[in-house]
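To begin, one chain is listed below as structure tokens, in the form predicted alone.
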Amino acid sequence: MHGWTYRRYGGPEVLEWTSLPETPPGEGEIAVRVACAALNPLDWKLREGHFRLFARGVPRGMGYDYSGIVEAAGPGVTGFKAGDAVAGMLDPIRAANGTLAERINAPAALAAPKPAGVSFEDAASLPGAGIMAVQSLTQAGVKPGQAVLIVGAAGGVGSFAVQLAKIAGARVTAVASGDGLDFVRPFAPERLVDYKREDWKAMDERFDVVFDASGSATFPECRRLLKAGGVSAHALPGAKLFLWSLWLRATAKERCLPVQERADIADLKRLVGLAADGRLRSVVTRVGRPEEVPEIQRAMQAGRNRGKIVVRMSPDPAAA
């Protein structure tokens, strides 16, 4: 069995395709033959050591979203058996292993049955980006009829957020550019803004919620677009956003919401259910091969991606 690991922090060059021991699943774990694993911005941020003060250190595996087939269930696991198709995730902060591997031992508590009508590629794309979008919009309190601005709408988190905000009954303005506009258009936002032609930060419209799904906007840039008492939510927050959050609690009606994603099985099951019902459309734009992972991460870090990129780790399993 092989998988992508790294023993020191740095760029894609630190990644190693390594032979890994094949151990039986432990208490509360399932052994999974990985069909597909997704890539997320958090992957390269962990690889570069951005969270080394509170995340598990090196050596460690790469990736935390997956889909695949259960090969064995460990002690205490009652909800899964060999042959089940699943989608799930590892805890990206605490896990030593990674999902960009041919086989993994994963917590059964963070896995959900994969519906037959959802492909392994789409199932693998749901956990990380989808849960971030769900939790951001939920914590921001998005309600029917509200005006919601989503910055970075063509990325993985943003494209899920556009759809989820629409499902919640909000009126969505999506910010993207170039081919990103064409990618987002089928999700039916009320308005599309090409940030290369129009400065979204200078728009006259005001919003109940501004969600920076790209992690690239500052709170002051988002704040000026908020209605009184509005919420500015931010994916991949830095230290300044947490300071703004604390300051505003005591001084203003507007809120700054730095969103720290939590691995949550209820959110994952909701996403899987919406995908199975056809209400949440696929955002997968590329299916790569294991050997392409360093190049894909380099392109993601440069911002050259749309939607979700997944890696096919093994041939399509017979079970579905």
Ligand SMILES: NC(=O)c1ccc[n+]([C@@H]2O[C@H](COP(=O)([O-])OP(=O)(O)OC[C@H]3O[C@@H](n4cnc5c(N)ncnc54)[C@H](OP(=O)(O)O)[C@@H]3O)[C@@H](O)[C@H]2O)c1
Second form
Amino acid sequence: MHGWTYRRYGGPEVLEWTSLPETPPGEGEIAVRVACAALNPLDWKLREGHFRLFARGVPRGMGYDYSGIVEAAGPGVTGFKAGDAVAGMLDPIRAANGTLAERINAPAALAAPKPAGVSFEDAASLPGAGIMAVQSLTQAGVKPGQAVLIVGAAGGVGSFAVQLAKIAGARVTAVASGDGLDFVRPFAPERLVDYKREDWKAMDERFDVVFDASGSATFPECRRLLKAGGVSAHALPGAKLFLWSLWLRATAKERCLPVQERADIADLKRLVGLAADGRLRSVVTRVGRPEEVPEIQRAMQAGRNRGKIVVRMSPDPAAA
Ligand SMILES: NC(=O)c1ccc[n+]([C@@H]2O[C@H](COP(=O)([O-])OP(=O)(O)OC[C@H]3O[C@@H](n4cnc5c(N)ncnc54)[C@H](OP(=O)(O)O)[C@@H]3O)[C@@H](O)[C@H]2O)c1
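Other form of same protein, the form predicted in complex with the named molecule, not the form predicted alone:
Full complex below, order starting with the chain above.
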């Protein structure tokens, strides 16, 4: 079997389509024939070595979201058997392997059954970006009737966040640009702001929660838009945000929340359930082929991403 790997840090040119051994699943693992794998900004940040001080070093695989069919269950695994359709994730920081491969061994504890009504493409799109959106809104304490501003609404995290905030009963203002506005419109935000035409940071309206899912805004920019006691959640945590969060706890009613995603199977199951019920709509905007991965990553790094891009790693068994 083959998969995308890299042996040194760098641009998409370091990626290699490598022949890899098929090892039996270990304790607590399932062996999965990967149907689809999704791409995330963390993939290329890891590839460029941004987290080399604490993340698994090279050589390593690429990608951490997947859907597929279980081929075998390792020792100690209950609840999964050969033939089951699943959606799941690897630990992106510690795993040596990656999901942009034809077959993987993956932790059973981070896999959820995939209902027949959810496509393999949509199932693979859920874990990384979807869990981040769930945890950001949950930690921010979004409640029915609250006013929520989501910046980066057309991206992977943002497009899930708009839908999840609506499901939570919030009134959503979504910030996007260009064709991203058309992409977000079906998710029914109460208001859409084109940030290329209107400076959202200068708006008069005030919000209970501001979620910067784009990683482009500073805390002071978001704070200006908060109601008294409001929460500003941020998808791209950094030292300044952590300092703000500590300072505010001691001095103000508002909160600054740098969100660090945790792999959480309950959150993934909730997302899968919402997708199966039709309450969470597909955000997949492109289904690529394995050989397109370097080009797709180049495009993602250049920005202007819409929803989720997934790669079809093996044919859909249902279509065979
Ligand atoms: N903390 C964590 O654990 C965690 C987990 C997941 C993701 N993340 C981070 O969260 C961020 C978003 O992830 P993603 O997967 O959603 O990325 P993505 O799919 O690339 O989406 C980013 C979106 O941000 C928008 N954007 C970029 N610059 C902007 C600006 N100046 N103002 C307003 N919008 C802007 C883009 O839309 P336009 O084309 O309209 O500009 C794009 O749709 C990334 O930085 C990612 O690394 C963090």
